[in-house]
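Here you get one chain, nothing else, as structure tokens; it is the form predicted alone.
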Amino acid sequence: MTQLKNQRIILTGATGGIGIELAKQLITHDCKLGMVGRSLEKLEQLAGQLSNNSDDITLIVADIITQQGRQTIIDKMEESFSGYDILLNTAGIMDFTSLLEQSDERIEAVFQTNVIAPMQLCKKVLPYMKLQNKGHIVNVGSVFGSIGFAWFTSYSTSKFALRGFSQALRRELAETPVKVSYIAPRAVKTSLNSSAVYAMAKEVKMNMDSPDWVAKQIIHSIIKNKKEKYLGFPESLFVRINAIFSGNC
């Protein structure tokens, strides 16, 4: 079991739907929180909603898809908290469209944000975590990363890749003190979803969870040191079924 008190946490995607709720709940655990986002205004608005000692929060304006942005995260955490213990990757983008209608540039952007940037940020934090003999990398994926959904082709594929990366990295670090977790919510009610997604979800009766519930489950999974966690039933069961019978679909 991991106690979050005084843990130095990098939270990417802090101003997104899940990220906002994670920030609100994490800070109640008396951790040191580095909130990463591209907009200083949004970060300041979020900080204003948190009731805590301001010394426990640092705002990091950075774009994780750039090398400079990732270095800014490291520099700011070292300046504010003398390092970091947990990397919580929640930043992501999504499209609900057919593959033929999605531009090549957008496909690249989805993979850059959802897979490549988190991988490169993990690589960035690993030397320090190994040196201090502790660390926890937490990648927030999706049930869509285990079940390929039509019209979410690039998003599903990117989350499949993030899941595979998390599993491979966990095995690579098995003999080290650095832990790797992959946590996969089902559909979540956030601004990431377009009106078309909500209309589709209503039509097919898709289960959708609130961001605050999802954030609570993510934090609980971190505390319990879960290697992999799929949120929501029956979707968590469908993940297992799909793993066995995916070739028949």
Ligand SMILES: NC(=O)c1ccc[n+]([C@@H]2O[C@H](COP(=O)([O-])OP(=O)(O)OC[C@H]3O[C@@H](n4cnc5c(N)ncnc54)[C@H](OP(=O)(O)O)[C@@H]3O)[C@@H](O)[C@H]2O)c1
The other form holds:
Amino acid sequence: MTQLKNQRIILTGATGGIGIELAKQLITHDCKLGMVGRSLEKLEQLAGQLSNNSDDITLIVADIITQQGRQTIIDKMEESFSGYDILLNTAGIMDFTSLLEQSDERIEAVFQTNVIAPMQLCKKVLPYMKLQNKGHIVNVGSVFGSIGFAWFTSYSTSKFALRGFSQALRRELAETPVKVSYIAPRAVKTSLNSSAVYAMAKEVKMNMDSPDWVAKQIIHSIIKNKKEKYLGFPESLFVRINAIFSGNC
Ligand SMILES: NC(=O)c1ccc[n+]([C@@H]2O[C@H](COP(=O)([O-])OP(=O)(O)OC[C@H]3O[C@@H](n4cnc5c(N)ncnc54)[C@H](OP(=O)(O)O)[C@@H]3O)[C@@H](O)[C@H]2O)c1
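With the form predicted alone done, generate the form predicted together with the named molecule in the same format.
Every chain and every other molecule in the complex is listed next, the one we just looked at coming first.
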């Protein structure tokens, strides 16, 4: 079990639907929070909603797909909190479209944001985490990272990759004190989903969770040191069934 008090946490995607709720809830655990987003205005707005000592938060304006953005995250955490203990990779993008209709540039952007940038951020934090003999990398995936979902092809593929990365890295670091977790929500009511997704979800009666519930589950999984966690039933069961029978459909 991990106590979050005084833990220095890098939270990417802090300005998103799930990230905002994560920030609000994490700060009540008396941690030190580096909130990452691309818009200073949105970060300041969020900071204004947090009831805490302002010394416990730092706002980090950074585009995670750039080398410079990732370096800014490290520099700001060192400057504000002399380092970091947890990297919570929450930033992500998604398209609801057929593969043929998606541009090559957009396919690349989905992979850059959802897979490559989290991997590169892990590379950045790992040397310090190993040196200080503790650290936790938490990757926010998706149930679509275990069940390939039509019309979400590039997104699904990117989350499959993030899940594979999390598993491989966890095994690579098994002899070190650095932990790696993969937490996979099902659909969540945030603006990641376009109105077309909401319409489709209604049509097929897809379960959609509130971002505050999802944030609570993610934090609970971090505290409990869960290696992999799939949120929501029956989707968590469908993940297991799909793993066995995916060749049939
Ligand atoms: N919503 C769902 O249905 C759902 C379901 C399962 C899993 N998830 C996963 O949960 C995570 C959060 O999703 P969400 O629903 O909160 O999404 P969201 O509301 O769209 O927020 C996305 C966040 O990612 C940030 N971001 C995107 N590209 C970035 C970049 N290049 N550099 C820095 N930050 C970047 C955005 O920052 P800006 O404010 O700068 O744009 C924003 O903070 C994602 O990994 C997503 O795949 C979501």
